[in-house]
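Have a look below at one chain only, the form predicted alone, in structure tokens format.
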Amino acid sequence: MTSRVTSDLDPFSPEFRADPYPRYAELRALGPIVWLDRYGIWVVSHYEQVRAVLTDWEIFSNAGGGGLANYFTTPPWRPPSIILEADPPLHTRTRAVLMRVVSAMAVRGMRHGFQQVADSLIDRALVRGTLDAIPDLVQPFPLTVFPDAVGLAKDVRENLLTYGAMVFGAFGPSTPWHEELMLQAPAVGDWILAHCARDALTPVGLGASIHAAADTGEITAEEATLLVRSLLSAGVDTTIDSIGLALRCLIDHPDQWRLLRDDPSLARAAFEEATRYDSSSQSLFRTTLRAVEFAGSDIGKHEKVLVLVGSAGRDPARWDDPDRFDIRRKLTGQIGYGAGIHGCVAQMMARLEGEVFFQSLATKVKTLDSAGPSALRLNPGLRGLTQLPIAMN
């Protein structure tokens, strides 16, 4: 029996997660591998394991769920993610679909209409000159072009943030304010799913083409609706929260917002960078799906382990000055989208979103700066800003 390191560190906690850094280094420091007394789950911090667990689903499973909750011993509160809660063989099928639907050709042909709806955005905002980033520029893109692209209808996005609210809420411990919101899923729930059936769709678009491959047989019609589902999921929330707190990097950091904009050609960069300093999708889950001995620590069959995506990206193994903020870093390995089979399958469309959005700022934007205090949401599940007030001409 191999030594186990503990620690009774919260990271659900609001004080946690407002500043989380800090703490990473603390669970750094204890070892590759740490069992957190207070949830019985195990956690690892160091760029290594991070990335270890995350591309090894045969030991590491998705199909126990991407949170605390443990899919194998308690049901889902609603039908799993075909793709974000499966493995193979179920999930090879499935991925393979969603790729050729988001391909590299596909995404390029998005950039126009995307830069379109960032440039209006940026006009309006310069207009007014202060305003609450947040709900005034950066939400209405993704919520915008993304359910553009993927051919949900223009008047029935309402319920959007509230179904993204639930799913990443879930991957916590359960609070108030999580229970309150979930008396709304049985609702929201079917909501979403007839939105995401093909009737519902466009006829041009990704979700039409996810159910154009339920005619070829590679999916069910039912599979394909559940699809789109996850493509929503995966491609709403989790870019808005990321291009919230890229801006706030950039206006803590007016050096960089200088080099950006006399060279708008750093915005994937930039964005980049932001996303390994502090990204929207901190931490994820894996279940193991037998005992394994892993980094010095046996861990048992069906038991949860909390990959710290956020701390790897802080990781001073594996960055140089990792708590600097740099946009000209030469970045490979960044992990901020996951790795492995299960790794975000909208990642290029959201690096498109960031690099259209944040050229368009610094081509229009001559200065950036606070216009008051910023906010992070501080309950479970994504990390994300709730204000963050800018003055901008």
Ligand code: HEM
Given for the second form:
Amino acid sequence: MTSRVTSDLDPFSPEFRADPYPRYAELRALGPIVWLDRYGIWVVSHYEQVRAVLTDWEIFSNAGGGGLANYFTTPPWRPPSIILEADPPLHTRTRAVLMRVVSAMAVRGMRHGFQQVADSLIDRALVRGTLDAIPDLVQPFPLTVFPDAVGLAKDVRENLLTYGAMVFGAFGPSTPWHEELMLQAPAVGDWILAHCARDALTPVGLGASIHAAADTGEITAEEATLLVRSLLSAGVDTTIDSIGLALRCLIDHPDQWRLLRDDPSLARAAFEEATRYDSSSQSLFRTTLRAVEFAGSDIGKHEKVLVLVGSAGRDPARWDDPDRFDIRRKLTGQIGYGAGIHGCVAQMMARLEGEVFFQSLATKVKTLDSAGPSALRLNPGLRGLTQLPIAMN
Ligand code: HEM
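Having seen the form predicted alone, could you now give me the structure of the form predicted in complex with the named molecule?
To see the whole picture, the full complex is given below, headed by that same chain.
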């Protein structure tokens, strides 16, 4: 016999998002799948069910939209992503192109350039000593290396942050903040698409490689432009926010910072642990293609399922002492980059950005301390900081 456990918790409320981890534990205690009355959606919060949903694309589809809005019943605010918001066979074709473009070999070639930018940003921060790490150290890193790797023109890159806020803001319920931001959507949307066109990009770079796939007929020219846009949507705020949160983890856990400082080769592991412990990507969505019985509940056709990867990363059934931030943890089964056919296509690149940043920090910086309270940006699609005052020398 199936059952329906319901809850009035609101995962999009500022209170929930300010400190989601105790609330995730409340949700996990309710059962493997819970109905959220407020939004009329399902939520899974255990590692086992999160992985099960993400790896079953034939039932749990991405074509219903990456956020709370249900594209099967409501028209999308922008042409949907042809990779993140697509199912096979379209997804198989577009993903193959991106997989090649951000292959391990392509990513290896980026290390040196990333290193130079990280070193110079950290040198400059050391001269200042006290600074707000988010605008002055963290943001400029992905905002420089990533659009450079894509081959984007150097003008007004801040538009990328406005665009990212629109994309990730649209994942949750409508708020006055997002509605006001969306007044700029036509202009910013046009700006992005114009900058993703072939002739707007440098002749060598990830963007050019995507457009080259149109020459062989693998994708159309229009699809190439949309795929460049996907990289720009998914590749800027995610890394900024993950690096910012990882930096805060190290400040909040001075013993872990000292371990890293004494052995900078732990940088990759530190970023990996932060991606489990407190990451930018907390929640994903799927929409059912047909009615299904799942973990003891009946889910109807075209119903939304909120998939809490941030909670899966803290599930005690999967991790020893999950609320401990431990950069020497032997971490296998990472869920912070998703799983299954939509698992982050550029996770090697994201890891490289994190590794290079924290290796440079650990090599150059002796002391790292908080210089004031940090603040969260409450964008429903992505967790990140707006300020993180630090003192370093
Ligand atoms: C630390 C940084 C990052 C995190 C935490 C992250 C996380 C994720 C997650 C959780 C997904 C799965 C979404 C889903 O299943 O619905 C995903 C997909 C994706 N990510 Fe990332 N990501 C990061 C960085 C990047 C970067 C740098 C890029 C671009 C270069 C990128 C491009 C993508 C794309 C295109 C997809 C869609 C893949 C597909 O649908 O097949 N991500 N990412």
